[in-house]
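Quick heads-up: it's one chain on its own, the form predicted on its own, in structure tokens.
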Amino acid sequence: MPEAARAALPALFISDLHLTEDEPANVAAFLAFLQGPAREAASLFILGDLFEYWAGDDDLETPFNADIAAAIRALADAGTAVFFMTGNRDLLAGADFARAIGATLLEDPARVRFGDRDDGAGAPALLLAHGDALCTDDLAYQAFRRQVRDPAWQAGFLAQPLAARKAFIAGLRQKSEAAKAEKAMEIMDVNADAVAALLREHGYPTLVHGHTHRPDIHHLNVDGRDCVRRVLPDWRGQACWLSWDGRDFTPESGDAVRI
């Protein structure tokens, strides 16, 4: 299977920080992570929902967003390779944002190989995703996802003034919270058949994703193949990340960030 990128080890994986200036403890924990553990890694993968919302790359001029971007760029400039994948909250982050933070922008999903050998030996490739595309039981969400990821819809939306986009997103966030309160928890998790299809398509790799806020290790058998699905934690309560040395995954955590 073609690879989206090649990266060095050790690698760290994070997702679902939902950064906002309304929660300064969460921001402080992220900045401490960038200045501490992330500096010891060769690669950092941010797998979506870094921000609570992202209205477009022209919002980089907002001081809060500019400060976060500068902090990530400082990590990249210090030698840690940064990779970024959009989630459902920051799906409008694009090439300008990736350049601002010094990151490689990954498609969702992305198959990434680790190490510098061309013969496929050494550390196996991982399949990385945000995770929302796998929640196929939530039909209303998937219809919305198709709409907002359509290039024509995005072009029309981004043509609107920034203030109008932010107001629209604020309304969507309120509706989303109300809708989630009425949905069964099961339909907001991944669908087993969707996971199996994705693993089959990409050669049965280990899958790492976020989105569901249900951190766990799932051992699967797909077509007689042993597969692993690792779900990243969100940062609601504590800064958390996953470290990988090419052989073993290690969950790690930092400062408490919020209740």
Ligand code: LP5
Given for the second form:
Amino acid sequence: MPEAARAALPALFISDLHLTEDEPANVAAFLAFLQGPAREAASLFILGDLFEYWAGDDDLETPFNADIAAAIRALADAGTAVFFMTGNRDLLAGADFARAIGATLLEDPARVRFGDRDDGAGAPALLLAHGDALCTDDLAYQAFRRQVRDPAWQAGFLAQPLAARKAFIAGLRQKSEAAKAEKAMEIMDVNADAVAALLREHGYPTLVHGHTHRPDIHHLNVDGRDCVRRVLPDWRGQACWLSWDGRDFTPESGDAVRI
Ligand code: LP5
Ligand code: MN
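Please show me the structure of the same protein in the form predicted together with this ligand, now that we have looked at it in the form predicted on its own.
Everything in the complex follows now, all chains and molecules, and the chain you saw is the first one.
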């Protein structure tokens, strides 16, 4: 496809697929998405929690992970620019993973702006985030988050054998599920002040994030400015993505995939 034609195609945004070998229908839906709609896009932005968990880039040798990586790489090779941001489940995905999938790694948050559109006005900036950093009322999670994002702690964790890391993560998942069961739903959502502060810091762009699994469009006013916060859906039950043409978002979805 000529470059100009590619540039006229939309950007797609996905997050929270939570891919795991245990849920083949979800995986099949992702592969169908990569081979279908994602090919008709200028770019694909993966905003975290692509995997149920990621134990380290050496886990790319596991056939399941290698297959997923190769499928994304094939999309990149076919011309769709791929961008990847980590979530809280796959925060250990790093440079080797990005290379394997042919993606550019994005910081969280990342401010992006698409090229000029036909009206010459230019597309408004978007601010992309996974979303977990905005859940500041969840004090236990934020303390946990600070610890697992500490580079020294991560280096120590990654120095352990892969099997030991996976066993640790399995225990962690159980503790997390038990902790979540005790938390009020409100504290597991984003905090309004944290959102406002982020929008202020970045010049009031439209914010796109996932993590909460509460897809919605929130219109808010920050410092007298009209702002929008778009929350991406997760993929439990259906492949879902947002398509952005530089002006408007369109929610799109694939076939229902799970009971
Ligand atoms: O992911 P989700 O949506 O189910 O829940 C999150 C928060 N939980 C987590 C934990 C992950 O799910 C665990 C799996 C991560 C795998 C990769 C990590 C590898 C890196 C290092 C490995 C240690 O993110 C959950 C939030 C919820 O989102 C909503 O926002 O509430 O947070 C918790 O439940 C955390 C608990 O409140 C506190 C932590 C309990 C575990 C303590 C174990 C101590 C181990 C010390 C290690 C740092
Ligand atoms: Mn998440």
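Residue numbers count along the first chain shown, from 1. Predicted, not measured: the structure shown is a model, and the values here were computed from it. The term rigid core refers to the most C-alpha atoms you can superpose between the two forms while keeping them within 1.5 Å.
> Core-aligned, does A25 move its Cα 2 Å or more between these two forms?
No, shifts by less than 2 Å.
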